[in-house]
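A lone chain, given as structure tokens: the form predicted on its own.
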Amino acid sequence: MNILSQNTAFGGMQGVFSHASDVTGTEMTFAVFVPPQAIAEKRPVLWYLSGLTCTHANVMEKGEYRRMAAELGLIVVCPDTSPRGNDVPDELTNWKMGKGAGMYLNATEAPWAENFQMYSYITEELPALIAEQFRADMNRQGIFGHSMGGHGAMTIALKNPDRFQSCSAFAPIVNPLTADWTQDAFEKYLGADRAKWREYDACALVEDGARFPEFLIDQGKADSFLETGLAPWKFEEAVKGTDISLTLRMHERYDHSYYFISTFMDDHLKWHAARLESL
């Protein structure tokens, strides 16, 4: 593991590192914020998924986590959205599809399989490296994220309710199976059989009898995907009937940026501290 940077916040510690990833064949760069509780005893992990186009440092820079984080204790972890370098494959003119664009998925079809196994990644390589590299807690786990990255966190926390305890998402893609702007990217990830498609859709999830306890939903009126790419009462309809508990808040005014993630960014993480602490 290489050491990008490392800075005191909060009188915790701000680094961004690298490492060479097996699993997807490049260099991948992650940020973590080790709070100062972390000195005496390990603590919970928080696990933070960016959205499209971002890297580890959208969220790091613009998400005002750090005072909150050490008041609380809580290590968070930022990865990087996709693999990256001169020979992962890419398209240029679509910030939809390739470096930016992992949407959280290993995929199947050539050129992208070589690569993009960002689930894997995610769910079993990082963690590793977390938990040899830092005093985390990693029987105390929880995941958020911002748009793809909700839809990764959901996801993920669908797929593996055994490691994470709490979950919740800023404006998430629930549906990508009709989302406008993920049907594209799943095709080219992973083949045209839509079944397929189904173990990376939370809503496909639920149907198909996969659960976990609750989730935190915070989404904006006013954000320009929420029609077509976005609509989280999808979700809520995929829930009823289950014995999942939704609470989904929708905010007048609010739109797809950072400045919607930062204003309720302590809430997130006062709710995921709540439900980690209490193990």
The other form holds:
There are 2 protein chains.
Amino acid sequence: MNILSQNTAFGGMQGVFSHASDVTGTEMTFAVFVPPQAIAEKRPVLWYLSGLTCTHANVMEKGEYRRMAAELGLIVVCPDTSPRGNDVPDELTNWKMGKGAGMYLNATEAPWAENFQMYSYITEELPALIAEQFRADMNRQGIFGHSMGGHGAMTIALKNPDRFQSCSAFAPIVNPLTADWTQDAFEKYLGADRAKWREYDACALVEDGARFPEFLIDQGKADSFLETGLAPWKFEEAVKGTDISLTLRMHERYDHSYYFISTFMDDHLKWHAARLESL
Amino acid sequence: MNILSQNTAFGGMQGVFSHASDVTGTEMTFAVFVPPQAIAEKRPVLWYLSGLTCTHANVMEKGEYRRMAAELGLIVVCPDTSPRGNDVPDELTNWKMGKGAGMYLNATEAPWAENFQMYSYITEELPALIAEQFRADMNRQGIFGHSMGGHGAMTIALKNPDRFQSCSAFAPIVNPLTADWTQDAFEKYLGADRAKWREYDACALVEDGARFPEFLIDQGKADSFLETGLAPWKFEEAVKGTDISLTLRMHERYDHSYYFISTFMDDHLKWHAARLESL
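Return the form predicted together with another copy of the chain of this protein as a structure block, the form predicted on its own having already been given.
First the chain shown before, then all remaining chains and molecules of the complex.
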């Protein structure tokens, strides 16, 4: 693991690291905030998955999570959204595909399958590295994210309910099967057979029987992607009649930006801390 | 005044605006956070001046001031650090001079004098625009800043003690007469006669009789510019025997970055709010 930067913040440490990933075949960069409590003892791990076009840096710079994470004693891990590098396939004029658009799935189609294995990277390889390198209590993990990263957080939680004790999302893509900005990428990554897309779709996973106890979703009503790309009411519909508890909060005037995310960041950190017994 | 962007955040509004400045002869950009209270009533104004290489955007994205400013009801104005544009003189390979390095002074030397009038811009032209366009209580103003912007805040407060009720700084350049990163720029902006530099130097202003009731300064001890560019103990020395009160806090492990600034942002906002009676 290479240390790219380390800065003291809120009594803890905000670091940026990279490592050679076997899963993606590339050098992967990620950010970790280590709260002051984790110098002395193992602390819970909270995963933040970012949205389309982002790297690890967007939430690190604009998410405003460090003050409350330091208070609550949460380690916050912020991975990149895709493999990077000159040898990684991409569509240069399409921000919804390739670099910055890993969709938190394992691609099966050429030329994407060789590097775009973000599901395995996030759920297997990176957690092993975090467990090895930080004072992380891997028995207490939460996961959240924004937009494409909200999709990632919710699908990963639904597929790994024993691994995670908490899940939340800011403006998540709850139904990539129908969202306008994911269908092209899903077809290229997974092929034309939509049955195979269902394991990476929060609504479809619930319909197919996957369960996670409860979700918190915050959504801005002034979000320009609300109707065509997000539509959280589809997830509300999907969980009806199940034992899944959903807290869906719709906020007047808020958009899709980090101004929205940072406003509700404290609420999400507290949501996770309560469920991770990190108070 | 042109609206470049407006985003809802913490119940208020973070805006970015531009206007044609008579003082600099250029289009100037600035950011304003309007707290929710300022929709209904006039609120105090807090000026944040940024450091070398920055625009209005650095603190807006990384300063983490909105949550507490919304709570305290402070309007936060973040100007640019220099005039910009293709016609503005610059030294392209020197980040301590020209664009991004206005030094909050009025240049007297060619070719700089025509545009680099940041002192007048910050103290006269922009306040008039803020008073006109926002619900700003101009009888309650505070000023703070970082590094070069800490220099700006402190010198502007010392020269305008009737205008401002509060002043603080993160890692300020307290003595540009001796700091290694300001002498070249001061000579080019103001000429070789160092007597003329003294009105833009916090230590020299105090020595020459300028007064402001009290200052809060936070400084990281792991700041790589501490010895050669900042040296806050020089200001501590300058105020000895005066009626100026200085709270100088030295912090182990903190550097010169926004990770340092954001950590202590809440303390500074509360410092100003208490003196602006904005609680």
